[in-house]
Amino acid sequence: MIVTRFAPSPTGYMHIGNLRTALYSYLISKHDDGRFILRIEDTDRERLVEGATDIIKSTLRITGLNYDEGPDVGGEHGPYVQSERKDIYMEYAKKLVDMGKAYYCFCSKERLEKLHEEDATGGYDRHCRNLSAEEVKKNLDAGVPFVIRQKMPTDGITTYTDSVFGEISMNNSELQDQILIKADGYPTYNFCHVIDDHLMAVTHVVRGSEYLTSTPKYVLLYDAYGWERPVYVHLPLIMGRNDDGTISKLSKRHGAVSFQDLVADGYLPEAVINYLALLGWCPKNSETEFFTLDELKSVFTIDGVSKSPSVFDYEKLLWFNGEYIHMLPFDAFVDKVTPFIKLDIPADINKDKMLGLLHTRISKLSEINDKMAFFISQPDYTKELFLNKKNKIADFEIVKSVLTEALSVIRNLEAFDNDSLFAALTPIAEKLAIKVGAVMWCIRIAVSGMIATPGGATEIMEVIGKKESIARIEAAIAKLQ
């Protein structure tokens, strides 16, 4: 059985890159009916952010990435918060010491700082690597603070195979004796994630390609314990496009980079997930870019993951999101867009008709206020908007004639729906010997004050109602005097 995990640190918002890692990890396991684990890696106590764990769990729930084991669902491999597993790590670190694969380091902070000042790139000088058993015992009995370091091989090469990038090798001489247990008794990420992955029976480790050169240290830990190495799946970086056209690692200067910010801006979770799935992975034998989560579970395979960095294209995401919004049933659209509406809607506005016109004309839910504003309050406009070469409207007298006739018609109209309005107003074209398009152009400018609108003249009038339609046409005629 394939077992994957998502193991974020609760240090703030859910970055898009982290969410893609969670998605790919989830899909790899679920493609083969495997298990997906959530583990909270909170051993870096200085970087913890209150509430961040709740954000992680909420994001996975909202996106449908339901985990089989985790902090709030339990499982046979718990606890699933690393700070609650502190004793486990110390036990396994001491086993390494007993095997001669790790050692106690008693170097003071001052000594290490001085060492760094003398050679900022040299790393630790292995001062405590060969202390005698008597020296170690003496320091431990005296309560001298210590860390536990991994004893790296000093020659040879460490090699592992990554499912995306192939064979990766590193000279052991380049590896530092990394800290496994810090002075506060907490493990480092480099150590505890290996222990947890083994104890939780994780078969596939999915993470960003920035860890490619760190993984030799991890496989040496597996080898030291005599454990089977997991399958490694390193994902390409997500980049952002700079103003000058160059690309760099995705950051806030490129736009919203957290899932929470995107949702707050009116992006649908399912659209974000669909787009992220394609950000570094290409489906085989598919003519569509649109996938539900269940469809992704069916078609996602590791061999479709690219080595090349992916550029986060906000325009492409916006297009994706718009398509998802347009595919929503109308009632679902209303439910989702209503929390974004900040404008007060007058009682005589036909709200359902208005939202129906806007449903297929917005790309993110937060656009709703700008798009509906002209219904609520007509913007100021100049009479030159009425002139239109395509409809052969070259002077204001034609416009005034159309609007005067229209005003006469709608004042006496009982039914004020789109079909009734259109049927009543189209005869104006024959009466004035102009095209129907010209009639509707003049009326639409009068009732909207805009060249481009969601819906035609009669649809807009149905939304704003008879009283407001008459007032706006009267104001337009006055503007033409």
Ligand code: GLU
Contents of the next structure:
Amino acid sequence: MIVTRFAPSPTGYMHIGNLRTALYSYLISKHDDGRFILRIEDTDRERLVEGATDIIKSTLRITGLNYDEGPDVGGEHGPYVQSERKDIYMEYAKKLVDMGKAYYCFCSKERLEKLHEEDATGGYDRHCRNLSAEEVKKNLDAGVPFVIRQKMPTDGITTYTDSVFGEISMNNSELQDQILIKADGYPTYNFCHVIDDHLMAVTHVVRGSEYLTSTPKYVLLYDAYGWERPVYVHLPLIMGRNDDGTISKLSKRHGAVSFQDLVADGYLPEAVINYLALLGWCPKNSETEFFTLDELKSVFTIDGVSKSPSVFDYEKLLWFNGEYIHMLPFDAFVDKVTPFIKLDIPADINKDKMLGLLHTRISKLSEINDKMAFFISQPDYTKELFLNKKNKIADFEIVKSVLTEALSVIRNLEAFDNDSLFAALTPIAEKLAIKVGAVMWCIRIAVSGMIATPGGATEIMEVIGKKESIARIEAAIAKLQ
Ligand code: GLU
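The form predicted in complex with this ligand, contrasted with the form predicted alone above:
Below is the entire complex, every chain and molecule, led by the chain shown above.
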């Protein structure tokens, strides 16, 4: 059975790169009905941010990346928060010491600093690697602070094969005797993630490519214990496009980089997930780019993951999001867009009709306010807006005639729905010997004050109601005098 995990450090918001890692990790296990684990890596106590774990959990819940084991869900391999597993790491580190593959290091901070001053790149000189058992015992009994280091091989080559990037090798002579347990008793990431992945029976380690070149160190730990190495799946970097066309690591200056910010800006979680799935992975023989999470589970395979950096394309995400919004059933759209509405909607406005017109015309929910503003209060406009070659409206006289006729029709109209309005207003065309399109053009400009509008003249009037329609047409006629 395939077991994967998502192992974030709770250091703040949920970066979309992290969310992509969670998604790919989830999909790789779920493709084969495997298990997906959430593990919180909080041993770097200085970088912890309060509330960050809740953000991680809520993001996974909202996006549907449900974990089979994890904090608050439980499971047979818990606890799933590393700070609650401190004793386990110490036990395993000591085990490695007993096996002769790790050692206590009592070097003082001053000694290490001096070493560094003498040779900044030389690293630790393995001073404590061969202390006698008596010396170690004496120091431990005396309570001398210590770290535990791994005895790295000093020659030869360590190699592993990454599923995406291929073979990765490192000369052992370049390796430091890495610290497994720090002086504060907490394990290093290098150590505890390996222990956890092994104890949690993780078969596939899926994570960002920043870990690609340090992984030889991690496989040496598996080897030291005699454990089977996991399959490694390192994911390509996510880049952003700079103003000058170059690319660099995705950061805030490229746009929103956290899932929370995207959602707050009116992106739908399903659209973000769909877009992220394609950011570094390509479906095979697929005619569509649209995938629900369930569909992704069945089509996602590791061999579709690319090793070249992926450039985050905000335009494409926006397009995806628009498509997802347009596909929503109307009621669901209303539910989702309502919290974004900041403007007061007057009682005369037919809100459902208005949202109906806007449903297929917005690409993210936060656009709703700009798009609906003209229904609520008409923007100022110049009369030149009425002139239009295509509709053969070359002077203001014709506009004035259309609007005057329209006004008298509308004043006598009882039913004020789109169909009734259209039926009542079209005869003006024949009367003035112009096209229906020209009539509607004039009325639409008068009731909206804009060239491009969601919906036609009669639809807009249905939304704003009779009183407001009359007021706007009267104001237009006054403008033309
Ligand atoms: N806590 C590490 C991170 O957030 C996890 C890396 C890994 O998946 O092993 O980058």
